[in-house]
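Given next, in structure tokens, is a single chain: the form predicted on its own.
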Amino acid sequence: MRVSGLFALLVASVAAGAAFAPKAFAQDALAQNGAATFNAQCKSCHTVTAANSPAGPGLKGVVGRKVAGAPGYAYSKALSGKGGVWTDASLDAYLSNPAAFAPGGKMFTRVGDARARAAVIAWLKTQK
């Protein structure tokens, strides 16, 4: 290969890896701003570990994880009869407005701004 061609392959490799780099740059400044949220907002009554808070479960691996599946924890019936697992999207609608999804749970905190929603989802799924 000449140098000719060994440049035009180092270059488009280079505009490649370039192209994907704002999107992995833009979901790490989506979780950085996640973690400040969920600080703010839910750590007073949630950790990020498997351990279980009196006020509320642990969400340590939360996405992907059954509905009130944190082991050990006392959920309210409202949410334990919800079923399925949580995704991005049952923890917006969650996070969202807690007593829309689950009547009579135990949640009353919500999150109202979508990206702030968008951030500490992006966050928790970091954190497995």
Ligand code: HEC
The other form holds:
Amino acid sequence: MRVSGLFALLVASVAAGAAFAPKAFAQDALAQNGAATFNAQCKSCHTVTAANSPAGPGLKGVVGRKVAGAPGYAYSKALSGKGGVWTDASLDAYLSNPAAFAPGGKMFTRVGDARARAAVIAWLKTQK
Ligand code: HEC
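Please supply the coordinates for the form predicted together with ligand HEC, as a counterpart to the form predicted on its own shown previously.
Time for the whole complex; same chain goes first.
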């Protein structure tokens, strides 16, 4: 009884490990793809340092930050009037269609692919 109980525990913990590990790998892979997306589609206008780029606000720590919250950046009224903080959901909405999220805003780059949006958001979370 005792041995089989231990065996069951072992099986259960191996199974639990197997269930968690791929998720961690998937998050890493997602963030890596996000870095590539950022470099290709965002870097010309955004930094991930404390400094703003001449062409757009700095995005260091943007996930969880106040919308239009980079110090010293002159945002459009459309974005600075939105209020709230950036979440996965609001970033997804903004990146899928900035003109619909903040009509009259200054950003026009759209990321049409949902997976690419999830990836770039996952990567931005790593830039604190
Ligand atoms: C051609 C320049 C340009 C490109 C390329 C660009 N952006 Fe922007 N982005 C801006 C500008 C300008 C703003 C400010 C918008 C406003 O004030 O209405 C902005 C704002 C943002 C904000 C809101 C920041 C805040 O402080 O509230 C996020 C998030 C963002 N961009 C993400 C991205 C991502 C991710 C990409 C790449 C997929 C990207 N941008 C590509 C110019 C750009």
